[in-house]
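Next comes just one chain, in structure tokens: the form predicted alone.
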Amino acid sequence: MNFDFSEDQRQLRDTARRALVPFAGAAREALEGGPGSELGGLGSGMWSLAGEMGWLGAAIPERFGGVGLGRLELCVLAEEFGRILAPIPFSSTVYAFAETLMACADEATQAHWLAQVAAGKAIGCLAASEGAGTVSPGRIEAALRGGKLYGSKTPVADGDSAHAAIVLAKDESGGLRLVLVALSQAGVSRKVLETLDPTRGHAELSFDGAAATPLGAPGSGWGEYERACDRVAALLAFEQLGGAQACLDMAVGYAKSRYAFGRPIGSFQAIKHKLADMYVAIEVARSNAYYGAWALEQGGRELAQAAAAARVAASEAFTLAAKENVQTHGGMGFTWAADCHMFMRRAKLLAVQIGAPGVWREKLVRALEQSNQG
């Protein structure tokens, strides 16, 4: 079984990496601009580029205006966006919103929204959390009554800039269901939230009689949401992998160029150990991410286990790499002028996106138990 990317996919990676070079400063620009500025300046140009290059529609079928490549190509792109800390709502729109529409929306709904996503004209998000703590069926209070949605969701990744949201809510039978809500209508309000990483916007979305379109069958919401999280986790692992690799590259570069006592600091054993630990964690994460990519492309029962393994390993690798990158840079690493803290911010943010590491460890254990039971 070959988990490596094909020659065409590696060419896509190289093309994306070259195209994103001019946007290396976009994350810092968004950070210094504060919440809500991630689509301004360089971020706006990056979003336009993603549309023009077909990246937003990479996995969207051609009949809906996409390129129709596949999920493996999304994994390749995710790693490159993670490498430069892309301050755009790519993950929310492509991994969560578009993928969930393709999984459970009807043909007409897909035709309307997927074409806009592929063209870069629509930003989407997935809204499930209703405050601090783990998302679970018993904690969902948002409700669909008579085709209208009531309640609130917080925090919602990229909810500050989204045009539409897929919301997990109670339906009239008492079960859970995913519903699609346009966010520009009356009955929807949003509050921008401050987070550790302002380069990625978050918001509280409130609904008071907003028109909503049910997705999937009645009572299918929780199952559809968990499958959506599995897909997002497999793709998000590549963003984390890209960020972790960038941290290692930064740390190695600094260790070679920074001298102390007449020697590069990389020649000291303490620094060597840090770099080696980062490398090992990243390679473990890469192996699990490739497994997750394979399962995502194949579909089926293995995705839950592969996505959880990829998510856990990638979260650990990015967090470790971001921390050790700061330590390798020493006092300089703690300053605003250095970029180390930007990777630390993103590592912390992505580690709790769609569930904290503990949640995914529990999912992995359950998936392994089910696998062992046949």
Given for the second form:
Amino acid sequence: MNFDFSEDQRQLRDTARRALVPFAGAAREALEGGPGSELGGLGSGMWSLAGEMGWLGAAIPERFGGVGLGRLELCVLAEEFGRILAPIPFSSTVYAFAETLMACADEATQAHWLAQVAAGKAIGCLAASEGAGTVSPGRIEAALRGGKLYGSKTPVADGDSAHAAIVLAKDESGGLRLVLVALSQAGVSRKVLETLDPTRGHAELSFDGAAATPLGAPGSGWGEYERACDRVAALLAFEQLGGAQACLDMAVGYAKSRYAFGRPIGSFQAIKHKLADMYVAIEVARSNAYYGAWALEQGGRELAQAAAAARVAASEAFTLAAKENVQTHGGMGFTWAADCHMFMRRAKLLAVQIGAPGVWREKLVRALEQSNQG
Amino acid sequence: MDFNDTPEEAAFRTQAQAFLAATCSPKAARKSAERPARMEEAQASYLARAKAYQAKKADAGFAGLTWAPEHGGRGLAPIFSVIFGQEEARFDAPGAPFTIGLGMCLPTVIAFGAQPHKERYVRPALRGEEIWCQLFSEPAAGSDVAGIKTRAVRDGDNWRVSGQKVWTSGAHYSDFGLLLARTDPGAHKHKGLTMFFLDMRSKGVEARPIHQASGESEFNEVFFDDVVIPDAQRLGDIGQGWSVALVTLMNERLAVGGSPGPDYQDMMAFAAGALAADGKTSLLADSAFRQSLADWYVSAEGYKLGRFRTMTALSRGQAPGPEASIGKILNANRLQEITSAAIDAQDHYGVVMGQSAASDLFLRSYLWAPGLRIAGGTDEILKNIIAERVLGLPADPRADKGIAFKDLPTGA
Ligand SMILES: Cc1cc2nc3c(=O)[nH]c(=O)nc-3n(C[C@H](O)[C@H](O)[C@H](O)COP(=O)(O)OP(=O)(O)OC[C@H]3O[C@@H](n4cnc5c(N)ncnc54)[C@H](O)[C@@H]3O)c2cc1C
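Given the form predicted alone above, what does the protein look like in the form predicted together with the partner chain?
Expanding to the full complex; the earlier chain stays at the top.
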């Protein structure tokens, strides 16, 4: 047993961290509507960097133009993106779109889209939610009829900038199916949504007879969607972890330098214990995330349980770290100018993106029940 | 990253399973429930069983797995202890009386003892023939353990010790004790300490069991009345007792902090057979219960997997850091939550003893859990350690700096 990333993977992390240094302000620019804001930060150059460095195609096979590394490498990158609140559609394109295509699209579809993703030419997204409430099979109204898609999806993460979407829809038999839709066609309209976190794009996508290609077998849609979510959860947990760690680092730094009552605030136990609680939550999240990463790489039966645990722990840690980071900064933490609120925004965004914490706790217990039954 | 056993680990696991199957009976309840189950059994019979098992374990080469071969160990990486622990947990394998000795005291003897001592004491401890206890805490010094008062005064080749220890687990059945004593009250409090070990049957030592909140009597007050300890039984230099104690305490972090009571699995099994508040559906189907269950699982896994991460770090030659303190915070608090929730879930009837083994397990553990948040460093002290040593935050302002120990305020 070896429960850590390899030397190569740690090198990848260091390389990524260094390469991202010039982009430390990208999320802020996106927030302020500066040069990095159009298309969710693509303009800042971070997206092209991700393409040039081979990060977009890290887990895409070489025959499709990728680098052919594994999911563990994606986990390493995710943590680095999370740390700097990267304002780019990496998670939608890579964890959701490309990974789902690799799991259930045919060879030709994969060849076309994966090559585009790896080259940084295509942004993808996953569209399931149709409005308020938890996504569940009975609530899906989007429908595929005669190869055309009808209905609407909202909110769709990165739906504003995506070139293609994987959509959860009913097919003619009434069963669910994932379908692939190119978004630059007549029959697709988008409405950009304002969300809690302006540094990441969201849209409502409406389909009125858009050409759509079914993925996977008829009736497989819900199962494929849940497995897609498990993979996204395992990877997103690392983004959340990176964000949480960044909050703790900020809070510790501030607690050492800010003085009150003639001493650094970090020498007050109320602050110390708060930061220790953040550390404990982050370590719990990190351990669960590592197991999720391993299960993802293995691609076996453990994934559902491991991904759910990773996600529950990561959402908890990031939410806690983000809010207590504000508290540690006092009045300064409540300003627009301090970055604290950007982490609060992102923490919540990521916590609900593929299902809120309560949904994942329930999934986790279901997985536990299943593993108990053998 | 790889969770599967290496071929070497798998082979070791098979050997461990074979030994355990031949030596112990499989356990219906989980090992994590060992402590409350143990409360049912008379102490003497439990001790005899534990000693017999420990001897077989040592003879088969499964004790002291990580210790150097010259100390009767096998010189294996820490992961092998974890593997053995995982397998042992499936069996009725009583090991509690040796946790402090083998986990904390003997590693200190190995680190600071003279060669003849190691030859004399290590092997019998490994075989469970001799039990060791840790004589650190005193009435006026627990968290602030460097504030102990028990005096050791030099007398030729000997030391004469007088004073009192308290909360000493197992002192009443221990053969030897690791003793932190004050040798220079005129020095600063951390400077005037020296470490010794002694025979618990020495003249002038008296251990009196203390009746615990949980009902049993496992820890003791220990009185020292002019007890003679040969200077040869000093561990480390005179005045260096604090550095020696830190080695003991560092080992403590790896030795304690496991999950010694009912955990999420027990709670799941219990809920499957219990009713939710509506009196109709299973508690296991209750959504609020399921939400909590998920959190307990995440915490339990966080501990278990975190330990694997520590093992991986150790196998790379890194020292066990204060990070390991997290485990005890997680497990002790989870135990308190779980036992409390199990009682609440049964409403009025939750407090009634003797309804079922499962329900008694929760009741007993509910009473025992608070001790876990105190023993081996309180939650608050562990959080201070994380904040100061891991996160690098400034130390608490101290009122005891630069003052001779004898002049410190005590509140008494
Ligand atoms: C079941 C059990 C078994 C034990 N076994 C042993 C044993 O075998 N050998 C041994 O030597 N000892 C043993 N102990 C003693 C244990 O180590 C001490 O009880 C513990 O360290 C706390 O010390 P105290 O009881 O003096 O409490 P105090 O130190 O008086 O603490 C009281 C409260 O004040 C808080 N506090 C104290 N200092 C600080 C601070 N700096 N910052 C914030 N809060 C603070 C504590 O967290 C606690 O909440 C055992 C205890 C228990 C409960």
